[in-house]
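Okay, so here's just one chain, in structure tokens, the form predicted on its own.
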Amino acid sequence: MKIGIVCYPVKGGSGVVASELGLALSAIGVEVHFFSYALPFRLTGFDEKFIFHQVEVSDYPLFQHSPYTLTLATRLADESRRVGLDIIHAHYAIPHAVSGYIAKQILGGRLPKLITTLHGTDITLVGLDPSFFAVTKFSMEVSDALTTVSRYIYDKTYESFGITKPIKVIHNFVDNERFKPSQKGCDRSIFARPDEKIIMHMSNYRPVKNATDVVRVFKMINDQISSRLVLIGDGPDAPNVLRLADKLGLKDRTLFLGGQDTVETILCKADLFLLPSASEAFGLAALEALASGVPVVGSIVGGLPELVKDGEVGYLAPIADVETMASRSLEILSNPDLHRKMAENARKLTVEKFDTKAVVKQYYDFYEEVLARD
């Protein structure tokens, strides 16, 4: 099987998902072609596993923006004509699924069939845009299947664009031998005392990640236990949260670490992971937090209830309701017995549902199922 993976190389879980399943896939024999105009995060440099084809936009005075829809089509269609790609997976509706068609009518046969998948906000935010609904609709409508990253996606999707064709639900998935409680490099004294907790966030600080509440919630967590905040990760909100971190007087117990590679021997050494966004589509970040037996406390939003059993890996509580997440976070700070069976039940839970390879399967499964259709 060869498979063509087309998404946006930034750090984010669309990102994530879309380059830790063409590893997964390329691990069981799949020849895995990336597309991209970078080299998608988590991917670093030359690798024999894969083959990255990064998608160059030349400049043309005719045109006052770069037209990257159609120079990836072609990319794609002449690949797939020199390969023989069986399937391009492309993660979001847009451009990648428009791009992914144009590549079909291109070649004109029967292969590669198309196979997008939809991570949120190209449901919840971009496609909703008038410029972009119609467009948005047409690629799933000839998409050659859909799958979405949850439940809640799933019902968005029929909600806000009436569409008829099935959507298969294929969850967002972690390596659970990488992210793990206890690792090599798992040291928490290099950024707490032994008295002291380590409160943890992780994101690509979009305003919709309301990451200065986590300086809200951190702020009432050290009035009562002396703690540490390490933030993971940058984005255009990154400054406001720092400068209020700032101004509540936190600075000198605030560590921003900006983007990781290896985040996984950052996760483990945190006593809870904080999560309040306003709009999440599944919650990556949480569940690699869960996974490195970390509870966490977030907002009850979009698909996060799929993930985060409330009272059992952590709790939720509504958008924006610090005073509440700050209560249950000292209450499973300041319990050691709950913290322990949350943090047992938070790997348990990732290690029977969510694994790597349980749920690539699920996704080559569904690969073979679409290469039998007419």
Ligand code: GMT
The other form holds:
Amino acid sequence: MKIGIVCYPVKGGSGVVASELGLALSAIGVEVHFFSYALPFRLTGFDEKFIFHQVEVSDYPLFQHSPYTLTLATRLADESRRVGLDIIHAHYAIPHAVSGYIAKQILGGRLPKLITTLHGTDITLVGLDPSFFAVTKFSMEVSDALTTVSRYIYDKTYESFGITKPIKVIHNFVDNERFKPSQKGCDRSIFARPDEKIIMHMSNYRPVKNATDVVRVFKMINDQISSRLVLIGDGPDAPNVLRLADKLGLKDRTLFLGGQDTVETILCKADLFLLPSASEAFGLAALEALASGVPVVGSIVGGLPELVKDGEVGYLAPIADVETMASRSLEILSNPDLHRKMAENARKLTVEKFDTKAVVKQYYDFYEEVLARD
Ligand code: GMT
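Provide the structure of the form predicted in complex with this ligand, given the form predicted on its own shown above.
What follows is the whole complex; the chain from before opens it.
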């Protein structure tokens, strides 16, 4: 099987899922081609396991905005013809599914099949914008098959776009061998004293992540139990987060690590992970924390309850209810038996339900099913 994976290269869940999927498919013998305007961030340099096709971003003087959708479509058509791709798997509808459709039209044949995975803001935010709505709906209708990363996005897609074709839910996944509680590099003394707790957050700091609420919750935790806040990732709200930490007198307790590649050696040092998002299709960062044996406290939003089982692996509270998030966090942090139980449950959950091998098999079987269709 030859597959072309189209994704965003920047730090964000859809790019991570697409990259990890490609690597896992390659490990089971699939020929994997990645298409993007830069190397997706979880893929490091040249690797025999896949071929990366860098798509041109044209700077022709006539274009004030580069027509990336078209250069991507051209590249997909050219490479499909050259290597004989069976499937174009578009991650995030806009514009990847549209480019895949144009490439198929250029080729005019039965193959490649176009499979689109809807990741979240393509359905809940960007796709609903009137300037994108019709093209997002169209991109779903012309895809040969659709998948969503959660049951929540499945429901939202039908509800918001009124499409009628079947959608398959394939949850996001995590490499439980890489993300695990104790491993080399998990010594926590670099971040905190033995009597202090380590609270973590990881995101792209877009407004939907409500990252300033992380600091508000942390303040209430630290007032009761001496703690350190470790922030991973970067994005537009990061300066606001740091400003608030400073304003609340938490500057010396806050460590901003910025974008990191090997997050598995950082997450495993945490006692608690916070994800107070206003919108979350799935919450891949929370899944990586759970696999690392770290309980999660976050908001009751989107697909998060599909992985953060309330009371079992952490707690969820209404969006922006920082008081409840803080009291739930303190409940976990001040009760070693509860913390241990939640950490064990978290690990059990990610191994049994969200492991890379099992979920990638679901994708592979789905590819075969779609290829067998007329
Ligand atoms: O906004 C983001 O966090 C990035 C976005 C993306 O498409 O890259 O993430 C979405 O996809 C992830 C992977 O499927 C999900 O885990 C995230 O929940 C989802 N983000 C949102 O819905 C806000």
